[in-house]
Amino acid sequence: MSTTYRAIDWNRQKRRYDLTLVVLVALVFLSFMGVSLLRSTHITAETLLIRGSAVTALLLLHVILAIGPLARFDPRFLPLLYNRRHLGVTMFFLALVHSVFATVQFHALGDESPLVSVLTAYRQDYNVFASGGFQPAHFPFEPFGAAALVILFLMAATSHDFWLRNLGAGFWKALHLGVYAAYGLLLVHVAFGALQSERSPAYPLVLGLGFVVIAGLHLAAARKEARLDRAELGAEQDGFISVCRASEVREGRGRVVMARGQRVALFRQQARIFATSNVCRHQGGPVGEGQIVDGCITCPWHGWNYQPEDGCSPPPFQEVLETYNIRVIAGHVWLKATANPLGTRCAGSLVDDR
């Protein structure tokens, strides 16, 4: 591994952002500590750093796994996208912290081995259904935990893109989706576990709100995902190519695209892209190297001008560009290869660059 991988550099932007992680758990953490200490001075050090670590654990997995549709909406969350393997190992070793102090309190002290003891002390610590029903506080919920941590530090471990190269990208992901399986498991695990020693609704409504606000980022982003291909597969069905982002077009400045063997002129004006020939009726210039001068497309060898919307020259010139029209679809243009009729008027496609 070492012949083949350079040791991970931690440039100046990913040192701010760890350095903020860092900043930002530990707030939690100590924020958490300072209201249980206000509400209960009795409380030993051992029951704040369980509850402190699994606390700020859990709040950091629903932000992990709402930055993805989060990204989906908006391109300014996609730096947090990129370095969420960060967040992933942060919060694995702070639900190791609270695994650990949780199994040395509750299992170091018995006759078995404190692992086999969280596997198996339910048998005689829990009846499920004492007094003749249902009780959901004598629930096992510790085996819940357990696999949780286990599927958390698998994924942990190959956080590397030494294990994304090697396992291959098909396995990798397959792997780290089980951070939902850690989630359901987690669910558990705390709903239950908050049971044994609390009775307060603010609980499973907390935990609650956070399972619906998650599900509901997923299922909104999963809409607007199969909006995205339908419109793609209506753009592919109606002859239109994607031919560069929408990001390419710079406001009053024209990009040439090649479409099916033949340039054409991408203009955008208002926030809105036009496409017109890239050959100019005067004497064959490159329309698409100039730019827009006072609303008209302006050809950069002798000035000469067209209307973006309809690619006719202003009176009393008669000179007239074809037109294309245009979809811009995730941010990306979709141009039909068939130009219009002369003199066709177009409403270009509104670019919009969140």
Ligand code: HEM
Contents of the next structure:
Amino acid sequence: MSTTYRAIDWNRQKRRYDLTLVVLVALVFLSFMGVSLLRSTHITAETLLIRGSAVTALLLLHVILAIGPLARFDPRFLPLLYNRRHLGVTMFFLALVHSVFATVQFHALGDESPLVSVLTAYRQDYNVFASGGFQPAHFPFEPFGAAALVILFLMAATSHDFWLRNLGAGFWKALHLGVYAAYGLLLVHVAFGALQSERSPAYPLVLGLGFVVIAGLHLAAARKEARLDRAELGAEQDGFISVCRASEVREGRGRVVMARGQRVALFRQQARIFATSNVCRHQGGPVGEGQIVDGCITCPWHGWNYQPEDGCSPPPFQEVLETYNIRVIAGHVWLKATANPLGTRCAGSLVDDR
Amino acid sequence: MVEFVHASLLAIQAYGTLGLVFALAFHWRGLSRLDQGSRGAGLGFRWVITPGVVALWPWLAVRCWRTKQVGSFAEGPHASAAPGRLRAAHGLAWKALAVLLPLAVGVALWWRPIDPSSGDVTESLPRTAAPGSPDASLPPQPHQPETQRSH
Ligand code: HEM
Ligand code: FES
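Write the structure block of the form predicted together with ligand HEM for the protein whose form predicted alone appears above.
Whole complex next, starting from this chain.
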């Protein structure tokens, strides 16, 4: 939430993150090359590059897709989420290397321009029903890779916070949901491409396992969310709803509760309980899963700050979360179900645990 | 099909060229008017957003135009995505993937040609020769048998 944009807001943590990323990507790439060379010494450098970059990119995509749900289950994965966009941009560049070299290797020699050659069924015999039965090996798999590349490009190109602000959070988020389309397109690309000639059963097994793990993680995370949304409402009095026991909100920590279909974040600071909207102004992160750092509510995703008493980001920042009125009565937290107008100060409610 | 792709690529080229021209104008005047945060931002930031400006210029053009109409339009600090709708879209995406992907990959694997060497065919990688290249007349996969599994 810098007031003046910078190309990359690097800090110590992000530098460490990026360094680790580069080292791991290089390791995967080199191991893939090593294994390929062990399996066959005839493989050319171009082929190694084409396949190595593709496999590394696809692996990275699996990591990217796994981080979100993992961080919902275990806060130890949050540091991975913190700089996920750098994973995405790295993946795009790997995919770009693969696409460019594959296009040059397989399409540059013809008399049709390479791009047209990639996008059309550039061979007369590229017909899945050419000789009677259905032949997946004749399915034009490359346009699927190209379509995925376009999506990955749009996501990488709009990963800077400038875009979040200037495209609007809704449009930006919708655009970035495109990652699922890209994943689908890529599995088709690989299934009808590489898997038609690559016979080792390890390939489809690993791909299938990847799908099951990613889908399973997302399913489990969705169930957890749904359980929260279905949480039963407590008693209601003068517009206040009983949401939990005060002892369930620990000092310096947050807790997410439901109030009439809205998620609200409760925080306890110096024996007072405060309530704000749970939706971070940055990318909609779950504020209530964060903690209080230096007196400010800190979003678990990328660390944006809000003051507990009025929901305002500390100056010079301007983001504001709605606050909610709170009453703590006999060890129970009662929450006013309607939010206050933006910027309203609430003193919070004193907890008497003793 | 080839004509259609030619035409589409031409359209994309035109769109991109317009995008480049727009990007120049945008960096010259539009950017600092559209978003306060870009005032005083360095060259690195401008480079980082340029691919997106070229790709999404109509959106920015509308924003710039509306900013002129109503003063300031850059998304206020109070806007945020509707998390409920987003979760719904997310769920829908996974439902679609859960059905389509196993189906597609299943089809690709079930009907794939029987492997004649039943061993390593890594060397057969360059199976997509470009038209007009010397080996374009060869079948796409020299090792591929004529016989298909019959289902
Ligand atoms: C213009 C875009 C693209 C073209 C022309 C292209 C072309 C190819 C070709 C010719 C192969 C080899 C198929 C075979 O072995 O039979 C391949 C494999 C593959 N591609 Fe792409 N591709 C493109 C985009 C992408 C993208 C964006 C990704 C993202 C990760 C990707 C991932 C893969 C993977 C994982 C493989 C299998 C690698 C292996 O052989 O082990 N491709 N692609
Ligand atoms: S979502 Fe990025 S800091 Fe909250």
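Numbering follows the first chain given and starts at 1. If you superpose the two forms and keep the largest set of C-alpha atoms that fall within 1.5 Å, you have the rigid core. Since this is a predicted model, take the numbers as computed values, not measurements.
Q: Just checking, between these two forms and with the core aligned, does residue 27 shift 2 Å or more at the CA?
A: No, the C-alpha position differs by under 2 Å between these two forms.
Q: When you overlay the rigid core, is the Cα of residue 323 off by 2 Å or more between these two forms?
A: Yes: residue 323 shifts by at least 2 Å between these two forms.
Q: Fitting the rigid core first, would the Cα of residue 186 be found 2 Å or more away between these two forms?
A: No; that C-alpha moves by less than 2 Å between these two forms.
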